[in-house]
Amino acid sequence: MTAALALGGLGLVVALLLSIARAVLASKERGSEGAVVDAVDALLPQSQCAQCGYPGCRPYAQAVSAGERLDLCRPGGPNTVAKLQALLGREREPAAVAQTPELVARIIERQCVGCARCIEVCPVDAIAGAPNYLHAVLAEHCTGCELCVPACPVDCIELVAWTPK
């Protein structure tokens, strides 16, 4: 009886220890995985444009850390691929992405009908305006992700070359 109790108690203690260890290990793992995602995310252009097929840069960073192709980010271009390759030690992987020009959006004022649809889709809050009023792109915040272009019913958003100030 006592022996059974003692054994049961020991079993309980061991199980407890094991579960704690597992939890600690899991959090460690999450931590280091998070660090890789952070490092990958830091190299991505943050357009949040979803051209990579993921709903934003962070999700793509997570996918890349889990083995997704490195060359799906069009705005990043070959330079970003090269940096990702170096970071992850995956230099031998294909890098079929062309250099694209950096862009910034501009609303053609005379045509804007103030429908406010563009504001809703801009991932970085780079459009100013209110329903029924003229809208404008705040060029210093716009990443040129192009998401607002299809959202505009009168097609009055154009993309022009971005130049650093």
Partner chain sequence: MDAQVADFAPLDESADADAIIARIDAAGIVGMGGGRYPSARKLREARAADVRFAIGNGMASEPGASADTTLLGQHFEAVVAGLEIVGRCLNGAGLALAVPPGSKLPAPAIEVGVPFAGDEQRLAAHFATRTAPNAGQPSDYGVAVFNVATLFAIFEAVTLGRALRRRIVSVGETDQWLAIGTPLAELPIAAAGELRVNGPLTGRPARANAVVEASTFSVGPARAPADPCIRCGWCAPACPESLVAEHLHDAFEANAEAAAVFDCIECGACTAVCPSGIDLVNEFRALKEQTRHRAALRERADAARARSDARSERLARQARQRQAQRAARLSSNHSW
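Mind giving me the form predicted alone, seeing as the form predicted together with its partner chain was just shown?
Chain alone follows, minus partners and molecules.
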């Protein structure tokens, strides 16, 4: 009887230790997954444009860390794809993004009425101006997310190919 109680107690202690070890290892695993998502999210342009098919950059980062294609972020372009490949150690995927030129918004000055709706929707503050004044796009900050195009009531914004100076 004493031997049975001793073995039962020993089994209970081992089960408790295994349960604690499992919880500790699971929390470390979740923490490392979060770090990968954070690192992927930091490489994305943060335009929250949803052109990738996800509602924003963070959900796309979560999907990428779970195996989603790396080339769905059009504003990020080929440079972002290359950085993601380096970060995640993935082989080169056929890149749909690499075939399209980098786009930036351009305001057609003679048509702009100064409504400032484009300024309000730009997620990266790439449009300078004020209400009732002409606006300008800071091309080096524009990600080409296209969010300003439908916001313009007079259709004075177009997307054009751009190469950095």
